[in-house]
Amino acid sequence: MNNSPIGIFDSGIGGITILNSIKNILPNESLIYYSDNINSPYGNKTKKEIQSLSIKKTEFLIEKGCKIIVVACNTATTNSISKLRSNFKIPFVGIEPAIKPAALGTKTGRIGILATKGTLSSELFCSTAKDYASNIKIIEKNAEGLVELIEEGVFNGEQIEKVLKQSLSHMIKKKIDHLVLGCTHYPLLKKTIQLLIPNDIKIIDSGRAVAAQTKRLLVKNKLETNLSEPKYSFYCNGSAKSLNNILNNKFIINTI
């Protein structure tokens, strides 16, 4: 048994939604997350800019004692978690679109993914939808501008609608049946986006997956906690206003 947390980061509040799935498939794990708002959105830095930021964040982690680290960005997994795995022995778990189940499951050959330039430019998203979806049909937009909105606390409104329509409008018309959400950020809008394309789209995102595949590790290395009463910290290095929210308030900010 080992009661050391689990440590996540992300370039902001979409982590939380990774963390809330693990939470749910690992109830007693103690979890620190680590919000680098600061310097959001990872999407359009350099792949150099990424993997330094990501080392940073892992460092950290690990100085609070963290057993496995959750890269619950994907843009910093595309571009780092091979670099983070070469330069740390800790285990790690990345996340990366959800091009497998989206490409066995189409009817129409045509999937969407929603997601960031860092992440759709990257190698690995290139060697994903090679090895998975050589014969289905990507359409993939870069929906610039949305992540900056979700850290500002925005969710829903005239805003959000107007680039989720611009984003979304040329997938619905080549008649996409799954659209995959390549950002953590993007399930905190799945209501919104949900209202704005047609019902026979099924919309995928990794958070379940990615929960999986930690309590996969954590059982494969020995690592399950035996705790009764897990504890939770959150960590930021920018405003804490939009982290205070999705968290309802509920739990101590640490800024940093």
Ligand code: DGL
The other form holds:
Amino acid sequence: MNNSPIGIFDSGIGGITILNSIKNILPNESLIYYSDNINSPYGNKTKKEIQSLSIKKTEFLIEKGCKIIVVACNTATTNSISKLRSNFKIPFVGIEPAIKPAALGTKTGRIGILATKGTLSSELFCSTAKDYASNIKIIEKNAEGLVELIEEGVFNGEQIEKVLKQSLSHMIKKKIDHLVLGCTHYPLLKKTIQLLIPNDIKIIDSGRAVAAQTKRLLVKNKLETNLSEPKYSFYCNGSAKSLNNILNNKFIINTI
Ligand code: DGL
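Now show me the form predicted in complex with this ligand, since the one above was the form predicted alone.
Okay, now the whole complex, with that chain kicking things off.
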């Protein structure tokens, strides 16, 4: 079991930002990545639809022999992590917008959160905001259309900047000092975002925290590997183009 892979899924290529963080701190672990890009984006789907898609991705990864599942998608986590934990025995790591570190770090008392509609409307997001940020102002924005552009391989340029400016202008006006990237696709735009916001706004994403939590769970469950040559496998159910691009054509993508 210890040499089994870690399973990671997302609605597309966003979860690759998480996979990279996991690879950095767990270099011996084999990884299986599943991009559910035929169903992308998850952000505009109902809770029920997101739960059903998350269950199917989990079943696939368990079938492939995974020992732990990383839900590398804020939308899937905030809408389905408790369902997944009650349906399956395998350990799960989820990702949700990093409200806590932003709330602890803010000096202006205002933080911005960029996420999908599905994440922002979820019960988990609302309860985390209530628990950690009840005394500060959260300015949240659903960056409509951004995930679709990223899935098409657009990371900068006019279209991306237009959506970002629309999403960020109100936050900047309100003097946020922390910007939380609450979708695993958005760190792929970090350079462009940095150019559009004042230098003193700190950008926060949860990649490293998720990787650290994955390591903690492996240790806790005595599931760490001693493999010297880990294997990386990639699956998608739509076009393999965006996954190939983000991975610089270095891996074989299995289309299912
Ligand atoms: N990467 C997913 C997330 O973190 C994208 C959501 C979507 O498919 O809309 O929420």
